[in-house]
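The form predicted on its own is given below as one chain in structure tokens.
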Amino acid sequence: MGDTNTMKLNILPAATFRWLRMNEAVCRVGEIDGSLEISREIPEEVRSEGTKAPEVQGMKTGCGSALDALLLSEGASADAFRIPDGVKAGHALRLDFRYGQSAGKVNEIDLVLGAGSELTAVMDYTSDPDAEGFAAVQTKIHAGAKSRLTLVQIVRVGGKMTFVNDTGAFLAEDAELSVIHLFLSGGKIYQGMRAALDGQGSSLRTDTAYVVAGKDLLDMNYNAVHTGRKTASRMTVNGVLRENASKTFRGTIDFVRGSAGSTGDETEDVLLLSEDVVNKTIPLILCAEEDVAGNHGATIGRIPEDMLFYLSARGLSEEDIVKMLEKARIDAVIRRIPDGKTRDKLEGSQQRA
């Protein structure tokens, strides 16, 4: 059982000016009492293995080595899910993490895709609204040649919880990984994502949407490491900050020597709905190869006065306008989810909110 301490997460691969306080995040770790029993819907084409997949041993992730050490010391259970070569799953692999009233749980999920296989995996993290404590989930992916994986991760935990969602991936030749992240609630959320585009022609796409309110914190670190030739990455982040919320986004495109012909793009669009929010964005491109193309940009702003006037003149209150703009950003990412059951569940919860 772990005692309360801290660990450093989401460390930038190349340090910036220290006064920016963006090179890393410090996360407080609460008491841990084992791993969570996960609710599962497993396609018949997918084999469930109650052990760590050998293909992901030593794989680097976005949060970093401190989380690896924590999972090891706490004996986190590892569940591996494997799909054979050339097989397309009949429906999504759905994993529900229901923390209830309290957390204190750590888990590892391994996804192994054989050559030419296709899978959608949905991981939904929920708790009671007033849940407290610490929880962490680390997901490691080994995508074989010409495989296709869509990974959907939805965070909507209680406002007093600290939650760490960490991902690492290895992409073989012509493998495609699409990651969809929705951050809808949580007191302190730390998101790490690192993908090694190792095989020629492999590609990564991430679509992220968030709403951070109250005194909540969202700290993100995305890292696309291009090692193979003619690889491609695209990171898109859209979000809303209001009240006293804080958000940090680190987005790194790393062109390693030998990644000739590769491309990388990252964009973020942030809507600020209060004078008191704290927004930090650091797009970073590292380049050790000449024949590559990398682009990044960020748009940060408030609701335009003419839009407020237009919508107010049609009977909408300012609160209605804010909810509409938040919902539009979340809905745009929900529509990208290929699993209809998950889309329906999220759209239903959005309507009730």
Second form
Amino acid sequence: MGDTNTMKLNILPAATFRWLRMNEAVCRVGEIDGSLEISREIPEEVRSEGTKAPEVQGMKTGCGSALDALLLSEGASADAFRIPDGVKAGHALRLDFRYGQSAGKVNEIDLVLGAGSELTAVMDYTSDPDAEGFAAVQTKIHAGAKSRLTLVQIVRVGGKMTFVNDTGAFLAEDAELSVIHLFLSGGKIYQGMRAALDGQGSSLRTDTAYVVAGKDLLDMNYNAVHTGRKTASRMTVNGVLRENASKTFRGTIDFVRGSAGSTGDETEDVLLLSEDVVNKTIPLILCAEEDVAGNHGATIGRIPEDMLFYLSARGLSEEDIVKMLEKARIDAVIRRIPDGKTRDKLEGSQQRA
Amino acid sequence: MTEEKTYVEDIDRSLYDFRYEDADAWKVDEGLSSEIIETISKEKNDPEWMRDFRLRSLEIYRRTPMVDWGPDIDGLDMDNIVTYVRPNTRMTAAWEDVPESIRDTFEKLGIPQAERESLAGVGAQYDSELVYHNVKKEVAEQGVVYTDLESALHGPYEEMIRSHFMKLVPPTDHKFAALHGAVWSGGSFVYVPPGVSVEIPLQSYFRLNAPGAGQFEHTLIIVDKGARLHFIEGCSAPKYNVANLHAGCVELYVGEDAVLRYSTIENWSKNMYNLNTKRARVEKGGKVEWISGSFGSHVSYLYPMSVLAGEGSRSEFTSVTFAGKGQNLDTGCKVVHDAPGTTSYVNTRSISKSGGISTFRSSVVIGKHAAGSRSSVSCQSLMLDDISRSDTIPAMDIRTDKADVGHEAKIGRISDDAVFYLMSRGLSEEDARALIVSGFADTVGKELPLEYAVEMNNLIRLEMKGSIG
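Other form of same protein, the form predicted together with the partner chain, not the form predicted on its own:
Full complex below, order starting with the chain above.
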């Protein structure tokens, strides 16, 4: 594939005014030369199949069909990880994507959880600081009845990389999916996330934290589709924009007819730290069911004056206050990671920073 | 969670559904062509610049694509729309000179009575032309100009109109703005001189009587420095089994420290495609207040826009939308903060029932030059059954760190606890639900003059009237 191709990603489930340029993202696709060899730590209870899982065939994801077509045309390798019914993994499944100096890789990961199983999966994307190129990872999840999955995805790639992290999920009855997203660095990051809450009582929780600086871009599209009765979704997004950073957050709670008794909440809190940042937020609630409750809220702006005054009065410089608030946002999400090894690694790199 | 459902009857529209034959009216052919535009221009005795403007707009219309978001408007075929219908009368300032059937129409709608009791001036448009226009003597003596746009085009205000007409909403804005530029007819021109405060409202009422016709009135209001005005717009039409189109345009210029309140109670019939465009530009220290009640039409695209161009300018938008059977009402607002210290406040309520679709759509843009600006958006939606639909699509684009933006949205149903509480106090379930819905919509009602708040509550009560089963 040539390096001038583009694809439309993160398409808003209900389009709005064209002039806002929020209906979709246009992503430049660079040279691709196969799939990345992933470094992996697999719990003994989890079976690695090295092929695509049949359960996720045709599953929709947050980024959309253009990425599906790209992965297909580039012959992305698929790795399926399966945990049987009723089994709890002893430790986290850890997948390290180390892109090194150059990217140009596409991968697909399938996670299949049997009924009543429990798993934590950590996907850590890193590269050399000056790495260039395009990379994409698509993760598809089939969560069986009463299964529990915590998916942790950490993006900290180089400032010249374009990275697409895409997720699709199907949740059966009473399945619970908790997604933790940390965006710590990267040139152009596109994040798609779509979860079909199909089974009665299934639930989705996403906790996202980001710091976007320099001329970097973060473009997100989260979509919780409630089709089952008494399903619940909660999306929390907190971040900081510095310098010339750009960020778009699309968050959709979609109550399909028949999802009676369901609830959906989404909140976004954005701290703007430069007069040159661009922040775009579009939180949607689509509702075709009477007996539901949906809420969203967004707070976007600078550090509140009273907070600034309070902390300054205690001897902190404005620079220290900014660092503290930035760290607080990231730490709040790190603390939710159930895998101690990953937490320690992230806290260590936070301290070094 | 109750298993019982409330059956809600469709609105009794008999108040608005009466109609008269348009046999005496003169109309152009259906569809759009340069010849039709030339004919309209000639009929209206346009100055040459306006004729050229219309023809340019037609070209823009032809090359502009149809919207690819929002409700379906495939049922609207411009080849079947008559863009100009002239009633068989001339505009007058005396109701007794208006032909009987037209006068009867406005009498039934209560316009002359409202004029006598609570308005400073009235314009009444029937199909494509104003048939009545009058302003109270004491208001005119303050230098306030309130007239039809066509008359103003041939008077001392021609230059003022030329420098403002479709400058806020250019024909390139979207396809139906271009259509409006080509075929506009009727509407009002208001000028309030510096420092003048018009204490009681002016009102324009638009009535579309002819089947298969379009109404394209243009409202141009200029409120000069330090002046104040409340302008009310009402609209209705009888129901036909063919599509009617309303593609009006409202341009509001709010001067320094001026205040303009623009209130609309829209109750078009349910065969109407309401593709209206409204926009205000607000200068330093000025304020625009939009009050909007959307009850009628088959399909609506309606997003009044405030451009906060002057430092410290403000915008408030308060609306209620009630979508019933066969209705797809896509309403909301847009705000552009383009100067420091500007403020916007958006508060909306939408209600869906009997298969109706209600969408709240908004955009708040805070530009790089708008440091110190603040915006607060609150939208709440109520679903009255499980065959309706309610969506909220709010967008925010913030390009300065010196801004504070808050947004909240809620969607849900009538609380069983609230119904139970009211029923325990002796209300029937139907009355309890109607009372809750009226309260839900009260943010708009309390902003309207009393007579209009009463009309709005009557509309809600009619919409809610039904049996419980």
